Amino acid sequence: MKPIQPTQRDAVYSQPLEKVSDFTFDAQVVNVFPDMINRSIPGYANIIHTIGRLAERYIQPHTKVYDLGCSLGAATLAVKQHCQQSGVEIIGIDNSQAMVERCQTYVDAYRGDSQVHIICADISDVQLEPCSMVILNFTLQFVDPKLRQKIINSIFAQLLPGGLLVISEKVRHSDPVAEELLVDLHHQFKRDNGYSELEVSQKRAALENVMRIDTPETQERRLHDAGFTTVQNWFRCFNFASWVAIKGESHE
């Protein structure tokens, strides 16, 4: 068993860059990614917490469980620490393969009866099989947006009657002041947690042409056009939002 590297301080985008690459999960990233993540999204130890108490109520037994978009399995580890069911089977995907391997080292270190997988794939040209809990936890904003109605439309197409699919995501709004004063907001939080208007600025830079995020009404229709029967909001922080999303019991 490789033994779990120590959480470093994101220091990124800390010092003058000549030029702004595209954001990339590499191993410089995967580095400084609990960091990253706790001190960019407000509200993320609780959506995964929530994410977990989610697990308890709607994982049914000898089920598949998937966390799309994985990253260091946050989400995956809080399925299987709160997961109750017999016979659950997680697995977690992401095409990055310095953190699928970092991970990994989190899972094997981590003890539980569910048994889980980790593997390293592009989530849109996966093929799920039936399963009773889907997590897709600021992941879809990274894929090409054509993909997307395809990709809920298949996983509410194998979701077992019942079950759950939550979705985060960074999230933009259609009124301009509104959108402004909430990216404001978002900055001035990232700014409260140590990061300089440098950082701020080259991040934002950075993820310009790779985050393409919609508006919450967009989110919504995407899951509403795919089947599912209720959706609801749970979560809002700034531009920020989680949505839970149930498939009826009366869908074969």
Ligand code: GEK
Second form
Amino acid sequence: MKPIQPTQRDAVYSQPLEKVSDFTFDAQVVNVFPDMINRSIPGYANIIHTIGRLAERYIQPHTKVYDLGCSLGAATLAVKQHCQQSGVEIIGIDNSQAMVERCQTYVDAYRGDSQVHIICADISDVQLEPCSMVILNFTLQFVDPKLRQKIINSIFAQLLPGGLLVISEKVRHSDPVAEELLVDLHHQFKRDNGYSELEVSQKRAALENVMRIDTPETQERRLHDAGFTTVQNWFRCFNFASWVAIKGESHE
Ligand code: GEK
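Alternate state requested, the form predicted in complex with this ligand (shown: the form predicted on its own):
First the chain shown before, then all remaining chains and molecules of the complex.
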């Protein structure tokens, strides 16, 4: 069994940078990722835990489950931990080689009945196979907006009747007053978690061209347009939201 690297504290943006480059999921980020995501996304641990609980309810025996943009496999491992159904195959996909390599060491160290495969690929290129659950936990926001509907459509097409998509995203509000308040509350959340003003502003600049966020209305329209019959926002904190989208039983 390969050793799991200890989690380091995120200090990627703690020193003033002459030029803030676009954010990438490279080896430096991988080393601090669990700390970074927990201190940056309100409710992250709750979302991961709930994904495990949803897996208990929605995964169908002898089917595939996809975790798209799996990073270090937090959601993959929550599914593996909670899934009691037999013959389930969990496939984690991420296009960062550094993430995939580290994720594999975490998966190798974790026991459980379900098979897990971690693959390095772009989710806009991958052809999914029939499945009963798909997770997009803060991933679609990094994909070219022009490709987002196509990805959701292909997830819908491959989900079995009764299958579930969990999608979590950072969102923006169309009301500018509400948007300013929610962004401010999120930055306060980060400062409360120990990030300095410099870290908050440099990270924001690094993400500006990389993370293009939609409104909640756009997310929900996309899910309905794909054909999902039930679209339910189950989590919201500041400008972070998560939905469940269920494919109706009547689909062939
Ligand atoms: C978690 N889901 O811990 N194809 C594949 N992977 C991608 C793509 C793409 N086109 N674009 C970005 N990624 C995880 C957290 S993090 C969210 C997800 C965050 C990957 C990218 O390499 C990174 O690992 C992940 O999506 C986004 O539940 O850091 O805010």
